[in-house]
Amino acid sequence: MTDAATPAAAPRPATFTTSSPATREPIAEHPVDGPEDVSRAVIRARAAQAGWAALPAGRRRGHLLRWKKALAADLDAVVRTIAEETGKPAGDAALEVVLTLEHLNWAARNAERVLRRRKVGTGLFTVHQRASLVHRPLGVVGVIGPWNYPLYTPMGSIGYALAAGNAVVFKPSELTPGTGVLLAELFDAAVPGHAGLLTTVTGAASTGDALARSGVDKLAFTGSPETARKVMAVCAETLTPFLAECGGKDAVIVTADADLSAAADAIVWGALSNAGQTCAGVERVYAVREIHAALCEQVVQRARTLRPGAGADAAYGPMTLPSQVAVVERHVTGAISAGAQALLGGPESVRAPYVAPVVLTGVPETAAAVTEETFGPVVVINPVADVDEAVERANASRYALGAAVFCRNGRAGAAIAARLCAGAVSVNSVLGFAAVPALPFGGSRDSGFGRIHGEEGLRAFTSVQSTTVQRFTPPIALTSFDVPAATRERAVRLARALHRRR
């Protein structure tokens, strides 16, 4: 019996365990942080910012850059993390890092550069003012991170909105909270007296809900489009800024002239490495015809070879989320029902939570295999008439992120790629913009909006301040009650006579 007079135990802290996905043995607990706890990291991160933007651009770059050699320095214990929680091989999760540090690396020595004070141009009528515009930070950015990339694909937002100026509160996937921990302990270890700029809270959906109800001044989410339509009604209901990656299904089209090896090496590696879970991996292949069963058989060659598995010698690592290995088997099955041809693999290949290899062709273009993304080692190969069918059934996708063309003149590879919807396209090569720092990364339609990466990526967390400096009186002065109704028809027909002759 407990005595009156003693104070009853305060509750325990909700907390949540992660598991392997190979073994599915407990790796680590993490407190479930609720709408107080997102807030008050919010109210932390606010306060920390005030002093962040007040520094020079040149002191923050040195913060930025240290950090960037802590990562480093300690690239072993994230690869190690990385690989724990999503099962990855060490390879893939060290790749990982070393983007993530490119990024971080060009986003802190190139952010003064971009968002410094620039003067622009005036016209006739206001000749007289001396224009300007600057990129000021938005203060507190919130970022969702998604699980298959825990660390590269959230510090495309992360780095770039610290450079800019701004505070983060990292909001990491329930699957790979670990790794977003260890990024916010690296951060103050390397950057001391700026404690809250970079926060780590840690949960599932509810959490990410307080995050988007938290008062931050805009918002950062990759994940699945029906949950960033959630998250963004909720941001819509303060009007925070939203910013949405969600994924895609990205399509190679191979012309009948392009380097066949090349091509199915960079398919069999776009389409499988991270066990296909990439979000501008590579889903669908539209080969013409005359080269079709040539290219096939080269994919198949390579892909046999490959075996998932969580020893040292396999290709890629089991399915990280455990629901997304019912996505594959239904997409596999329904496309072979269908009337598709399964040229390696098939519906065997899904041993849980593995995932052999899988290529398919014939797949009718309604079925799901083609239109839904599969986010699994499953590629599509279908044959079309030329390049033009390459091309609009390339388009018909509701996804538009990612896209790649095979073609043996680059010039003729680059007009293909203009044609296309997707928001990044990489000619002969898969996924080659994702390592150029300077090249913003997003998409479209149903893949979202917004960009991270490059210039674009450092302006989308900023506000553009406009600001113009009267230098002298001007010889005919327009926004004054006092201006003589005379004055005004010499404007006016000083302005149709210029403009008539342009």
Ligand code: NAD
Contents of the next structure:
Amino acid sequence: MTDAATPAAAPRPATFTTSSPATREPIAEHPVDGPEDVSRAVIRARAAQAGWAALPAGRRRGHLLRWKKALAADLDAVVRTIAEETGKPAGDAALEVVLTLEHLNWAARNAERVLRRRKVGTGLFTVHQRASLVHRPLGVVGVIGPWNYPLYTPMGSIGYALAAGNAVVFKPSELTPGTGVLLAELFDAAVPGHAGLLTTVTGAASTGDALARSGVDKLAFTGSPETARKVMAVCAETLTPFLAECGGKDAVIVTADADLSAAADAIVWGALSNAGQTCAGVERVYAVREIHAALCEQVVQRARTLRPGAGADAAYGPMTLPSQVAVVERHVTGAISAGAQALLGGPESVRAPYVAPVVLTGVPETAAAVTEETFGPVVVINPVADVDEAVERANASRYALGAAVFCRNGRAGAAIAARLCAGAVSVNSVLGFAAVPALPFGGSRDSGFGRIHGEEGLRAFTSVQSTTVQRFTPPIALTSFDVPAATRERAVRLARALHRRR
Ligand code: NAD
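Starting from the form predicted alone, produce the coordinates for the form predicted in complex with this ligand.
All chains and molecules follow, beginning with the one already shown.
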């Protein structure tokens, strides 16, 4: 009990502790930011954004490139933080930082070209107008991120939103807040005089919910479709625009004439790297019957040499999210009890926090290992009669994020790619599209909607304003009550005559 004379101690802010996915050793403590903290961050961001948007484009580009240089200079610290929080090997974390640098570089250097005012042509009755459009920043963008690529994935929104002239409030996953905090610290050090332009708030679902309710001008979400639905429902209350980058169940199609060694190499990497915890990772393979057995053999040969762990010789790390281990186990045991054959590993491969490689074949298309996102080092390689059946099965998914085609002839591969329901397709490689900053990235169905990266990814964080400037009084002015009826009729006759013919 506190007596009236003794002032009560200030309540300690609530915190949460992150821990190593490999050892469960604690890493760091972070505040649980509540609605008031988030609201303060958004107010500061709004104040900072006005000055940022008013800068000449060249100055903004210079600031962002300085931030990029700071990230490159501090690459080791960033890699350490990502590796510690996710458990992934340092080499994988370094690849993530390298990809991020490439994207930030592209966004910074291309924003002005993509978003600046441009003239557009006018029409028959508008020749007296000069018409143009310009993409203007939205204001403050909220970004909610996942843990599997805690830098690369949210930076697809953060870097492009800042380049487009916005401020950002970022809520990283509760598993990887340290990466988000470091990102904002590096920004503040590299871009002095713009405090509040990029703020990281930390916490779990309640902090993300507060960000969705905070009055941001757009919310860019990356995570599972289940969470996307909840956040989108909150955004709907205020008509806050929403962008969803969700999961995938990416398929690879292998044709009879494909280079099987190259296909097996790419499939193994696409399925197992980052312990299979990649939204556009390889989860399903449809191989035509003639080469199915040979492909399986090559995949198994490569995969059996790889092992998860924490040491330097480990190919990949632990499952970052402890609860995902049970999902992987359920998919593997479910597939086998439904008649699938385990070509490598099986339920015994699941030894939390690690999962050794699992290669399955003959998996019924109705099994969870085919229909749900496994998000673990498991790959299903099913035989198909021909490319048509492969395309049909690849497309019969609730997800539509990425895909790949292996085919001797690139042109024929591209023709198969065009038949796939996927936001991005790589021919004769996996995930090739994710490394090209000029290419938009995103999916449809349960994989979400909207695009990050590339020109679309810059425009995603803007609103377009159309302008006309009248150059002279038109000979036929239709927007006046003074127009004689005969003039109006002449205009209609003219339009009808013209549009009937062309
Ligand atoms: P998740 O949906 O559990 O969480 C994502 C983020 O949402 C986290 O920051 C979390 O704290 C926050 N959140 C949770 N509940 C919330 C709520 N009610 N309101 C607001 N925010 C809330 O996803 P995850 O486990 O962090 O990430 C894995 C998923 O992300 C997988 O499905 C993966 O495929 C997907 N992913 C997609 C892409 C892509 O670009 N398409 C990239 C990486 C990961």
